[in-house]
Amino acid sequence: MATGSFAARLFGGRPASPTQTLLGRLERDLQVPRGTTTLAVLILSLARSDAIDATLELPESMLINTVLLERIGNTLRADDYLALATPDEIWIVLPALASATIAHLAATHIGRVLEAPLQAGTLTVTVNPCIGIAVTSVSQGTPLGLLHAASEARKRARSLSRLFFVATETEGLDLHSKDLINAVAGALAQNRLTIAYQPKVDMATQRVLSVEALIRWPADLTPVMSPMVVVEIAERFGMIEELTRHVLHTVLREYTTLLTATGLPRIWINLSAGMLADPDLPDFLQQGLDIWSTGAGVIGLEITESAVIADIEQSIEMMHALTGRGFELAIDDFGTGYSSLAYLRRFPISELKIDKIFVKHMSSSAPDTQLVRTIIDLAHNFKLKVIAEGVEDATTLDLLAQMGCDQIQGYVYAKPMPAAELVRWIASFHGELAGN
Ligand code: C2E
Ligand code: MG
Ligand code: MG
């Protein structure tokens, strides 16, 4: 059996080239995940106007390469890496992605920064980029398999005249994954996904102020899937818009009953990263409201922190477009991508939800307790309501109450439940308080 790293085997004893270094790192990242297990490889072909000079390696063209790599490098995160494979092709690796859609956002960024011509001395070069994207779960992909898939996707992008194409074909996926994709597509087509609602309890009044709507996989459908997996598959295989439409319509249909029975003013739904980047999102949501003759005030939109920080400026613009239509916004899973702390004051949001990973370990971990305290104080400075999710026990609940956390969502009060059950639960919760 061959020994040594994949890159070393591929390139023999020659000194490490940029692509060799990239392949070495990619191989390590595929073996030992850092953070999340989703990783993407992008192959960018440039179709540059100085293509012939570039192959001759003229000094001006070499200078252009530096400008190119710098421009693209500036759009990437600190952990991403890239290499110029040929004068016309750049390989980019995005490890530890919060979701596959972040790779689509990265491609959009790259396309944008390459719009302006590149300049070196008297030479002006334009490029007509197209990008192939291959996404994998870390334990499943191999460097060559990913490069091959990205390269095929790039050809597809070029033939369709699109900026990028994602290797969404089931190639490289095992049978089980194909089953999952078909199952999600089938459940969506037959309207089989249901919604469970989880109360958010206000600490000051001990009343349910709103609920979060979460999708649920029907009990009688196999293979059994968690909401996270359903959402991940919908995002990766182009079904997220359909899923969100289904959630919105179900929630709006059930809202009238819920409002009459409980007086609940608002239901929060989750938006995925890809939806936030879609300029048609406000109209998409408005269409749903129009069908049910409902105002935007009844719907709150939870946006994960990782989705927002993928493209801060574009996200802020979109968030303003959404609040302009009357939607309330919350940042979900806050604390995991703390780079956005500095931007918090610029987000037009009303609520901040602390990620349950910190809440979970609060009673046993001093640093986590401190972090939660800091987030609560910071949010209050910005006049935001803070919600702790994933609160499972009374000790954590007491700690959060002492820290001034505004609302609690967690098993300590209730698990997510169907609408009819929620009506009974709220009646009993509020009734108990009234001493009935
Ligand atoms: P999320 O939006 O952060 O939702 C909170 C998750 O925490 C839910 O998991 C909820 O059931 C769980 N949870 C609440 N309280 C507790 C607790 O005390 N302990 C523990 N261990 N867990 C608690 P769920 O329903 O499995 O959903 C997981 C994620 O899937 C959601 O996280 C959200 O990111 C995504 N998701 C669910 N429904 C949708 C949807 O309709 N659209 C989109 N885009 N994403 C969705
Ligand atoms: Mg949420
Ligand atoms: Mg959350």
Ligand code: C2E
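Since the model is a prediction, treat every value here as computed from it, not as a measurement. We call the rigid core whatever largest set of C-alpha positions still superposes within 1.5 Å between the two forms. Residue numbers count along the first chain shown, from 1. First, how it differs from the form predicted alone.
Relative to the superposed rigid core, the position of the CA of L160 differs between these two forms by 2 Å or more. Once the cores line up, the CA of D202 ends up less than 2 angstroms apart between these two forms.
Core-superposed comparison between these two forms: the CA of Y81 exceeds or equals a 2 Å shift.
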Second form
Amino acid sequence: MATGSFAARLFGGRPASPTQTLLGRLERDLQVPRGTTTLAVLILSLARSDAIDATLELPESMLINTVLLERIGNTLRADDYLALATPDEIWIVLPALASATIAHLAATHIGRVLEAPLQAGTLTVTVNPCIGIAVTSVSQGTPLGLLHAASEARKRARSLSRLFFVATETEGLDLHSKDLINAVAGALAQNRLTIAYQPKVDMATQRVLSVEALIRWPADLTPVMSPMVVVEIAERFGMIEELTRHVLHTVLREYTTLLTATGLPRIWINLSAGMLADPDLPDFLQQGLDIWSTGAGVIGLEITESAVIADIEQSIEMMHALTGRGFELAIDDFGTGYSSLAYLRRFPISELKIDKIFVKHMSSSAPDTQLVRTIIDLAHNFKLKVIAEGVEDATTLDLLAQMGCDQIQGYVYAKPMPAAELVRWIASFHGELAGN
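Show the other one: the form predicted alone, since we just had the form predicted together with this ligand.
A lone chain is what you will see next.
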């Protein structure tokens, strides 16, 4: 992509800056009805080896900027556009995307082309990229709203040592609000948080093999918060161990008092990055099992890619410690990370969960369909079971069945539900199968 095009437009008789031009074009793109398409904004932050020279705008670094923009531009589509906001920050707009997944692929491609050093004349520069992604479905739908969300996502990517992070509903939310922090602390102190369980159905037998335990905020408490916000607040403000303890003991209590009657062999709970980094985690979990007189096989632990990749070696060591205690492990949200493929063979896991963002648009997006097929084939090559989450319709279910996906989790079968309701649902579901 040629960088000269950004200086061609005039605003008020004065040469427009690259960022002014980008914002003007982005404003127009956001006003166009998109139908089923998505628009994404990427903020690319660069840790440069010539940071001082670049800041001083020395000629050699200016040449490097040209090489940098050309290299990134070559990965983009004809309708995409970018601007150098500062020497170490680039804004990129991807309009008319068939799926948000394409923005993830674009970020991955950008990361790859920036692995090799940049050269201009006798100057050689290395960069360490970090990308925040915001899409129209989770932003305010304005240029500044998208940029703000992308900027927050970029900070998260840097803190997690990831190439990119995608903005969610938590971006733009003031997580430092005392009201939010106090609300989470109060809900934990009063044991107000509840658990909902979503079944995982085996494709071959059409039986429920396990369930995932999901935290739920009380409907009568304000402010209303999603599970994602609750977890993020708990992790940022020192409550993640208390939250994990609450989830673990609630699950074990409901398993021993209600769910054993269903014949469920396992309940999966989610581990945060903070808990995975805690050297006392195996003992912490064992203490809960001892209190409820249950074995480690009852609990499966889902770990997100981002939590593992934040510190690969420490994570692998901890994962082996957990499997040594008898816990089954799964990688959750697979496909959203950056370095997973290189390390997958080293993870002592039994299951791989495909992130719902790839599953959601399979019926209408060929790229998403191919990605899911690739992940399933890859996992099976490693002798892993594959679970697709976020499956909502029969068309997607059929596609996954044709690809050999092992288990399905999603609204196509059931929404998350309380333990007592789950008991009735499993009995009805298995009863209907027996009746056939």
